[in-house]
Amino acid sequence: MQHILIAGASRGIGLGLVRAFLAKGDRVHAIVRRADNPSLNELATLHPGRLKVQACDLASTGAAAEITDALAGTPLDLAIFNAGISGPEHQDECQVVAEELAELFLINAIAPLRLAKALAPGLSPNGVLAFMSSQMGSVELARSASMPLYGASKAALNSLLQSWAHSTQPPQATLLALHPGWVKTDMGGESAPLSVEDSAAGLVSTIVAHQGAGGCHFVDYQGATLPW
């Protein structure tokens, strides 16, 4: 049994990577920025014991020490990184404003890379910890055309990534830049070909898969290496 934390736990493939991790027997931590979600507490009935979670804001300053404060110095094998948000839906350069801005880097790069820090001294000597980038976060694949605020900000999220990697303090943690492929949630919309079932599977296998493998990696949620 391994301990999971999984921010942005509330819907789409936050909720469908615990119900994954569930299913195989793990505990899981799950983060969400409302409580009482029904979902959730659905399955922490069905669950007993094997299912906690905390109502926290990611994007405040005061995130991190709320979430570790909770585990109470209990270790983690795996860390997932999940809430983010789209940015306005003009998407254009010319339109968007600071505080537009602000709130996508912050929400989709900056939040996630600060929490990570904070929890990655607790983490076991084989943990992972897991971003949900994207594969419009590529500049070689150069995928984002139809969303460029947004791909930007994944771009933001794989270079802080793999500066944390190439830095003087680099994390024990394997760090996982993920694309989850194009899934059939809010953001993905129903003309999506994969289920939120299929890319939860296949990310849980791949999370698993680099425990001990060291290092910053991209790949989708079959494995596969993308480019950065």
Ligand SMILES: NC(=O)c1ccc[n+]([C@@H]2O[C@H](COP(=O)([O-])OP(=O)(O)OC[C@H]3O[C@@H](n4cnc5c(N)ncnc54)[C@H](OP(=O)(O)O)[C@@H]3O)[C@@H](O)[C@H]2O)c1
Contents of the next structure:
Amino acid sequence: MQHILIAGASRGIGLGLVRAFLAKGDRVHAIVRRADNPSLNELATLHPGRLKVQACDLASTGAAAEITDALAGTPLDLAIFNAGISGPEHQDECQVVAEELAELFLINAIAPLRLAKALAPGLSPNGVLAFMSSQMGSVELARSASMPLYGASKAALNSLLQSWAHSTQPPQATLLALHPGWVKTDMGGESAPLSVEDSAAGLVSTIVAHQGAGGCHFVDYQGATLPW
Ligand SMILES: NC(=O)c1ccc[n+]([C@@H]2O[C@H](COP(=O)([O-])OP(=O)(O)OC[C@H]3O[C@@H](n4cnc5c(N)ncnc54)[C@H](OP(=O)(O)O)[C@@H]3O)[C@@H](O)[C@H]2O)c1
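Switch from the form predicted on its own to the form predicted together with this ligand and print that structure.
What follows is the entire complex, opening with the chain shown before.
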């Protein structure tokens, strides 16, 4: 049984990942903004003692400390940083205001790194720190023309991962930037071709397959490598 932290677990892909790891027999520490979540309550009843839910706004400055305190030294095998937002609907550099940009880059790029850096020392030696990026974060693929601000925030996340991997203090854990596919969620919308279940199943296999690999990789939910 592995111990997995999932940040941003209330709905969509994050909730799908909680469900998939519990079904596999693992233990999950789920971070949500609002504690009383009917889907997670149901999963806690179905899997007694294997799901702990912690309420924490990942945008808050104290989030990483609150989460490490709650873990109280319990080792983690995998940590998944899934929380993300799309930013203002207009996605226009000329209209966007500082507060919108701050929120977008804080949630999508800075907060996941802050939390990962706090958790890294407590990860098992073959641990994985997996970040929900997007193919829209690939500068080379150039697929974010319809969502340029969102794409830039995911490119910033990818850049921060590469910077950490090539720093003087890289983590022992494997770093993964993940593209979950285009998934039917509140963010992905109804036209998305992929179900949460299929995306989550692929992500779980891809993350587990990278345990012990080391380094920093940009891969999709089927394990295919993406260009940075
Ligand atoms: N869906 C796609 O097609 C797609 C494609 C590529 C990448 N992604 C990425 O995959 C991840 C999950 O996407 P999704 O489609 O499942 O999105 P979603 O349905 O909109 O869910 C977003 C999740 O992030 C959480 N979150 C946002 N801000 C938070 C904060 N400050 N503190 C704690 N939790 C916070 C939300 O919690 P609340 O319920 O509290 O708001 C929710 O659990 C995101 O990083 C997204 O960018 C999605």
